[in-house]
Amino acid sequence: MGLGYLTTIGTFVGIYIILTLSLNIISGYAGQISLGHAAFFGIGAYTSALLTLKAGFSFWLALPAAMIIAGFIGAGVGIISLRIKGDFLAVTTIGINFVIVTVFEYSDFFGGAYGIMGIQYPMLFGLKISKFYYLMLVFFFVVVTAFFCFLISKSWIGLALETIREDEDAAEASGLNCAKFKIIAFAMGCAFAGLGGVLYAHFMRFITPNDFTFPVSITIVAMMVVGGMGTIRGPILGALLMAALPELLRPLANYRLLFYGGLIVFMTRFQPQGLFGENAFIIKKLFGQNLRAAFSKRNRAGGEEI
């Protein structure tokens, strides 16, 4: 394997980590089902492509703009989620994915089925970034996304989202404004999906509607479920693991979606915590108990408790 090949694989892995962490904000933290996350991946990619090619924006200006637009549309989905739950929300998010892809495919403004080409690599101090430094840029944003998720999980917003996830009716009865926090979760998660789209578009330099279809959403969901929802390490390790599988399963490429779907069903049935989530099998083997209890025990032994 050459350095260029490994750099490309590493870049895709980093982008999928960002996408998985972003979905985890919605589904892992807030407990809201979203099976159309690739739509916001595409919104970020197309927004950045159009802003840089048609409006003359630089990459560094297009990136936050794309995140804001993806987050704004995601907040709209959050508003929709206020009236529907469970299976109906899952079907609705799938439908949104198909609608967004259809708009991309049949609108000349978005390049139609041929997509958009000629997207430029970012410039830094007047010089085009090489592939290796682009990989470093992607993993810088991986760290930023993971740190943001950490801050959310330790904040009052994270506490509110966890309360909604565990029992929305009880949270509502206790006076928590569930509607507001659900919209916030969708806005934040979709904004970071837009970030992944920006990084993808400027790395590939050519995007089509097929890059953001429903199978991509299922891939992101599978990474999150396999790794472990509601944690930071789970989506990261799940994305790393699942990103390696396509290379191992090249002979089964035509059955990849079937494999991912079956894996989600298997994990949901036998290991709902994921491979690396709270109280997961691997964590128990490593620590003899769930990870949170292990850290709590260690801190109490030192006269300190978290």
The other form holds:
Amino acid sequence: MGLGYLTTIGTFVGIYIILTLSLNIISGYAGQISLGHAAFFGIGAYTSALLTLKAGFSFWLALPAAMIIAGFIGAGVGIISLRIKGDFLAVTTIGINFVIVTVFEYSDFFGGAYGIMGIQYPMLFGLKISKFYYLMLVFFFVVVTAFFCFLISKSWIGLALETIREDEDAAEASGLNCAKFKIIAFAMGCAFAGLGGVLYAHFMRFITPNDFTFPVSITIVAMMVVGGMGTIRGPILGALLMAALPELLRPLANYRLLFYGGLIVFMTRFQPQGLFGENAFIIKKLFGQNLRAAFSKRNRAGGEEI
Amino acid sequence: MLQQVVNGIIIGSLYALIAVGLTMVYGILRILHIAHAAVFVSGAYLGLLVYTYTQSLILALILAAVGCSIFGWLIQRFLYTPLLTEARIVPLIASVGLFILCEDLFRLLGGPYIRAFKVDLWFDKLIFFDTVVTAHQCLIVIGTAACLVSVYFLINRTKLGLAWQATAQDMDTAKAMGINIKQVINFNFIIASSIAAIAGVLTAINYNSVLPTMGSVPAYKMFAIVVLGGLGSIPGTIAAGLIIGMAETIMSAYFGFIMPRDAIAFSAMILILIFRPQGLFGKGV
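And the form predicted in complex with the partner chain, for comparison with the form predicted alone?
First the chain shown before, then all remaining chains and molecules of the complex.
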């Protein structure tokens, strides 16, 4: 295993962490099941590729532009989610994924089935950055995304989204503008998926519609659920584990997918709230009880006695 | 034109057969049962296995149905029932995991290549004017009709079917009224899985092929059909299956490749859902 190989794996893991965290805003915080997240990953990648190749944007300018476009299209899905709810929404997002991949595949503007080749590597001060620095860049954006998620979860938006997740009717009845917050959640989640797409496109330098199909969406959802949705550590560790897993399972060669599927079944069956979720076995073992209880106990101990 | 309609009906009735099981599972457990496609593929393999040894199509259909009922029941008992109290997305992911596992298992057991499933019937084809209906197509229509009629009778004319309807409407109330929920769920999975098995055998005969990945397109396309029919509604699902089968066949025959076949179902679904969020035949949410 060379260093180059590890750098590549590290970059992919980082991109998956960003994708999983961004989906977590939609599914974990706001409770809206989306099974088409790879579409926004693709929108980010294609936008950035086209902006740098055809419009002459630099990587640094294309990145926010791609995020904004992915966010806007995501907000569109948010509007759809106001009308189509629950499991209907889950299936509709599968459909959106298919339709968007079809658009990439069948229009010449997006390069058709062959995709887009020759995407530039980002330049910094006129120099091509090395693979290792690219990994650092991805790592930087992982930290930014995680910090952003942390801010959301601590803000009013986070509280509102949690209320919508638990009981939408009650939230609406208590005067919360559910429509607004749902659209915000979709826009934010999809914008960060777009960020993942930009990082992917400029790392691979070659993208095809195949990179953003429904199985990719399912992988992202599986990472989130296996890690533990609704938390920040869950998606990060879940993505880390499941993106590294195929590499770790490499010695099994022919039986890789068998084990991969089996592990998903096993983990969801016995740790349905995620390996690192609220009531997870691992967290309980490490801290003696679940995290929330540990923290509230510490707060109580530090505070005044009532 | 008539030829395309016939082909559309054949594809549509196969879709309807697979989707009916899915909608039944959703109706009771509210789980999007992706692994239903794995049951469907295992039906095709079991059918092929029995047919190569016995050369009897009836026996192949029956044994495939029995085998898949057991498979479906095992999925229900050991995977879904323990996860019923969790967030909706958890059983869905478990189901996806099971589907990945099964697809690989079929590849390892059955080999990664396409196996032929050649069945000779006692006539070859019927010709009405310019329209050709092959014997296999007749078999599919008869098989589908038989399955759907028996589902209709089981659900509308038996005591267990009545209990099924009550449970589909409101599981808690049904439980409070003394309905044996466990029995209803078992019944549900046995029916749904055996229909999937029959659909698997019929599909394999129609395309004269059995391969490990034959379930990957139905796995998600069926959801478009089930949702279009209004999740949980059996007549709606049958109608939606026929409509999608017809639309796909006619569109790809007359308009060529504007979009791939598989995208048609989803485009139709999104368009219809925007105007009718509860599906074509669904009751209000």
